[in-house]
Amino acid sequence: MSRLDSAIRRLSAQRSCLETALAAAPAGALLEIGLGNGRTYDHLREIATDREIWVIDRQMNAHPDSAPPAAFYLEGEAEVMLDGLFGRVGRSIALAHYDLGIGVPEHDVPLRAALSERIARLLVPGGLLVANGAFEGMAQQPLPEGVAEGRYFIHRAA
């Protein structure tokens, strides 16, 4: 499979799990890890339209049209974002979406242990985590028809 085919794939399988979660996420506002290019964020905001969207990354990068109000933005390493948020919402997040990373194995599933009782704390009871990699300790749910096995996760808080 060629790159373009597998980066068509994955992103049809992040539009498809992030609309099955949010039809099924209880209460509260959204969490967006990792802005990029803000592609993701602005589709949340465009079918979450009655929700607060929080957005951490390392620096902005995103189109202008796809930027977070300044007030929902928070710059800077996501240990220290994701305590700071905490510190302002508490455990209000009712979906999370987690795309960080660069690919490799090595690289990602350490990031994603280190970073997944912070993002743990600020789910809401039953709130859900779509992510591009699977987080240890959180139950994965079904994905929708179409996403495989491994392509993207689904996770709800205990």
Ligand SMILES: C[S@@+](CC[C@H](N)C(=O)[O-])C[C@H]1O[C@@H](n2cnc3c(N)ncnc32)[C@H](O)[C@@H]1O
Given for the second form:
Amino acid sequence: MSRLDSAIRRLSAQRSCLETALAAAPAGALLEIGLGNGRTYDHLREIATDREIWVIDRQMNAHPDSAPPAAFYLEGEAEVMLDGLFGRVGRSIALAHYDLGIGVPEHDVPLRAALSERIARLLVPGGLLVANGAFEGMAQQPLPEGVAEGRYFIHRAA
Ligand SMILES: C[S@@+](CC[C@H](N)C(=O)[O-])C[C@H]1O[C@@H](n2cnc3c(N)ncnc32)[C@H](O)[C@@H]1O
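Previous: the form predicted on its own; requested now: the form predicted together with the named molecule:
Full assembly next; the chain just shown is listed first.
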């Protein structure tokens, strides 16, 4: 499979998982961890018009049309921003989307491990974490039809 094919499948899986998770998510706000260009944030705000969406990134690189309102944008390292968000809103996130990492396990696995507890404590009971990698210790949910095992992940908070 070419890298283009692989990228198309990953984006398609990302969209599918976000839509499936939103349909099953309890009441509460959303959290985008890794704004980047703003593609997934833009999709979330289009499909979840009635929910607040918090956004974290270490730097603003979003397309101007996809930049979140300043009041909901937390700029800085994820560890620090997640702790700050917990101090502000507590356990109130119904659906988080995690899109950090560089696709290299030696980098990405320790990063997820460092952030796992910080994300988990923000999630309401039954809250969902959609992610580009597996979070150890969190229960995984079945994937939507057409998404291959291991391509994207949906976790449920206890
Ligand atoms: C792959 S991009 C996100 C793509 C985005 N979800 C989209 O659909 O356009 C990852 C983003 O995470 C940010 N990032 C990576 N590691 C981070 C960290 N430890 N703390 C905060 N932001 C980080 C990068 O600055 C980058 O903008």
